[in-house]
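Below you'll find only one chain, the form predicted alone, shown as structure tokens.
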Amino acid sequence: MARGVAGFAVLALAPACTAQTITFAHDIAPIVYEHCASCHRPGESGPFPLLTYDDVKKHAAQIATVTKSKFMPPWLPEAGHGDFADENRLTPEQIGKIGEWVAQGTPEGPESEIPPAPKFAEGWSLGTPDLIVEAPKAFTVPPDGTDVYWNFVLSPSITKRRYVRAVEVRPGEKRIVHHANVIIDRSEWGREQEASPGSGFAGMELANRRSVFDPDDGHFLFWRPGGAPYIEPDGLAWTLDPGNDLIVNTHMRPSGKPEQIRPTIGLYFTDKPQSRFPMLLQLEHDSAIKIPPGVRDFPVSDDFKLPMDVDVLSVFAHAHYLATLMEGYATLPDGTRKWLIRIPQWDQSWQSVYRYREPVFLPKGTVISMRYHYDNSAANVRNPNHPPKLVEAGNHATDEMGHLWLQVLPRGTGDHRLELDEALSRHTLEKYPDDYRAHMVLGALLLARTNAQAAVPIVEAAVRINPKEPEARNLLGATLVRVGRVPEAIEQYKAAIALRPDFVNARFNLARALVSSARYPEAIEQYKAILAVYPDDPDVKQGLAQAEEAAKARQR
């Protein structure tokens, strides 16, 4: 205190309030680790380090911009619409601080202050592999043009059934490659689409083919920039089998230069066989996908009922250019709406994965939600047409897309992917009525369910629909056994195997409808051809004695 002058005691006046002082040590250092630096490294996707005070200072500016707007960290989800795990996200006290960083001067702060660099792994992430496997050929990516889309198919050398509980994805040169996806192929179907073998082949989105009574692996096996790999809870790792194909789906961008881009992935293994068994769940309505130039406002949608109660994992949105609102929700069957996902400016330039960071419950009789909004008209700067045209859907980059995938887990036990798929199989018949997977795919569960009869038309659709294709003559024959019409399904065997030689499981079918047929000399040939590729398969070594004996009685 100070005396006045007519004596009293009187307080100094306190000095007007300065902001506090913002410093890269206290305050930056740590949010740039946290969030940026997992790309902005050396041999990673972004265009420069961010590592040091030196690196940031040099693009301070820049940083406080990109913040600000919340282009940068990409982090497209909307708070408060899907609680994820790995959110990188900045809260606004974090944008705030960089703003006022940049403001005051970028100070240092005291050196001694400052946090040691984050410290990533030196090669694989998780370790050395159990299994490394490369792409036979490099791909040259053109130096300019559209996005690029390749698939890679690798085989994995394996004798036996492996359980895999990771997969890391090295696509190659990270400023070109802006993801990939990992898909299973168990049919060999991606060797086909390859004009020599180990070429690759071109596609955006993959109709992989399968069987209709092996669902979907139900993993999303993706890979993108400054992502790190999953690694499944037990009990969900996937199984590969000898013979089976990986194919590394892989969207490029050029980069004004011919660039070599041949992916390898790791694979890690357990022991802990795979117990639960989840599905890929996709909702979309291409086929309303007709936008107008100029119209700035174009919905699309989609609902499914869930047959059962499901625990949902993970979620993956995904458009081209023109989405701009994209919404993922669920209604509860009490009326309560749970948000999944919403993305209120939606860039196709940073789509994820995103993984629940508890599983999403949603009982029997929710009914899942797919909203997306386009905007084509010249007012979109993403919009790659100028003028606007007339955009429907396709497998072009300047195409669109418009599908939401959840993977979600049945509760209870055993698999019930099945009685999902039929589900999924009577929601895509109503929206496409000629579809021939869910055609396939329903008549085989009411050909499981014993109810063949049902299952006859069904299934014939499918032949109509693509009769060039053998598992649906093949399915059709077991249809028209199991209601005694046996001579037809004879010939529905032979078309199947005339379309696939090597269609083993047709053959070993007709061998028996013949031998019901009492045609057993023929029964014999087709068993012998089976044991010519597969000497030791008890059940045709049991069905070729059966029909020589048969033959033999009747002859005497």
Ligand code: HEC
The other form holds:
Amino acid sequence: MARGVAGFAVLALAPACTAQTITFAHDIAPIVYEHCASCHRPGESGPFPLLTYDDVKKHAAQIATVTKSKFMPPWLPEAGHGDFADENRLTPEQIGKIGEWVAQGTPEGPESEIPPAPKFAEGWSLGTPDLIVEAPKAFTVPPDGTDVYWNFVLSPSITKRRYVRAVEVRPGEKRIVHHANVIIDRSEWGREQEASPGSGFAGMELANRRSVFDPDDGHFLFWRPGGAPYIEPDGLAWTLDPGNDLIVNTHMRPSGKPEQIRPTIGLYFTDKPQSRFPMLLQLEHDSAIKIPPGVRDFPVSDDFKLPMDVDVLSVFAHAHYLATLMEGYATLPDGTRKWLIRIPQWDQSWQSVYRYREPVFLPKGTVISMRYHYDNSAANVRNPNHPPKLVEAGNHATDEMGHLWLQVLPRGTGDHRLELDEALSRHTLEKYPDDYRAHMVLGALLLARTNAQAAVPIVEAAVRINPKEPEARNLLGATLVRVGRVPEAIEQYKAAIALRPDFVNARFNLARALVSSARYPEAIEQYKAILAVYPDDPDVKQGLAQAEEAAKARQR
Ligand code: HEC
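Given the form predicted alone above, I would also like to look at the protein as it appears in the form predicted in complex with the ligand.
Now the full complex is given, and it begins with the chain already shown.
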């Protein structure tokens, strides 16, 4: 009993002893320099610098408050639910120290012992880029109002294929630009959205569009304040071809005066081509997002079973304003749960891509789950609708979204994206049986994986869903040719051309199908029609010559 009392007395004294020793020089400067200075310095996003004793002292009370509430440093993922590189989180001891220091009247300690303020690279942090690309025109952010979402279309001028190992984004005034996402656009989709060339276009999200035959790009190119550009390891550089555009999708916040924003990006190339092929895998169930006004906990979920072994490299959880709790986890085949991310208090202002310190291995058969929760009541301070109204999925800030993106690298050598894409398309069709695009992707994949027979009903369904879509008719034609149903294929190609007379690809396919049916005069007519527009195309010239030769041979 007596021993117990003595022990208690020692414990109770301990905090008082350490309390005496808390100074800026020894305790606080190292915390602030490591966890705050990247943003709280001139030119960065923080509203004031935190580089000297005076800076920190001036804001001391506020600093104690925002560190205790975990508003600062901004870091959404919960500890113990994914181990992330660049994690910026204070330990409970550090938070305690700051509070104590402020309570003690912010003593400086010996000035000579204050560590040197951290050094940050001036200009490009990775050194001079191999290519600098600037947005063609500035966008003027209005002085006030709600958040602004703007997309800039940047066109890198390159004359040959390049492999990009890093992208550094200089978004413009960092007090205004909250985050930016770079999307590789290989189909001139961005340009089609612009009212005039170089004008850019509005929109919170990009319909991550890609041509149905294009493999995924598989990289997150994300910028957030205080984040460092990421350098891809050898073999993971991504490909940039002449004519590809880069769309910079920015989230901006008015500052009280009009501001001109014109992002610049620096590209860093390597000679080492891509040899490992990650993919961005998305869980979502946007069509289930129909949140009645006043509902405090509206769940949205999705589950996807992995068809192969993968390593997860990074994660991006995304929603608009109403989300509260966001969870992503994996259930391994043996039933154990592996957390991928857990965000207990979503704040879309601080959204980010999080890269795992070590890749997270998920074996084949693992089920990946997304469990998101939304609060559409007036009690949610972030609710953009006053009073709350029915909220559905959409591209505007007053709509909602729920996406869990994972960057995964299939195990084994070679490129396994088609297999993964096939499983994802089938998963999409389970959720959306009438989804045109998923049918097209799956049909094209099956065709590419030489399973034309299985592709026929899938592409037929695409045509049924969207009979006026020439791409679907063309794909069905190609599929029917592969299973030997040439006369029907010819009808589909003709339908595609009737819908879009300048559809060269369909016309070329038609000409070849006509040749294979020995209908030479009709084939010649089609080849000539293409040459009228593309007089120098070698494939078409060769096709025409062969068709004319065959027609003559038959006359002899
Ligand atoms: C990722 C960049 C970033 C980091 C890291 C960061 N801050 Fe901030 N901080 C900001 C931004 C941006 C704001 C303005 C927030 C706003 O207006 O919503 C801010 C605001 C603040 C404020 C004012 C809060 C208020 O209510 O107005 C304080 C105090 C602060 N930060 C302290 C810190 C401290 C202390 C740290 C380190 C422990 C830190 N910050 C780390 C970007 C950062």
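Numbering follows the first chain given and starts at 1. Rigid core (definition): largest C-alpha set, two forms, superposition within 1.5 Å. Everything numeric in this text was worked out from a predicted model, so none of it was measured.
- With the core held fixed, Lys70 shows a CA shift below 2 Å between these two forms.
- Here Ala461 counts as shifted, since its C-alpha moves by at least 2 Å between these two forms after the core is aligned.
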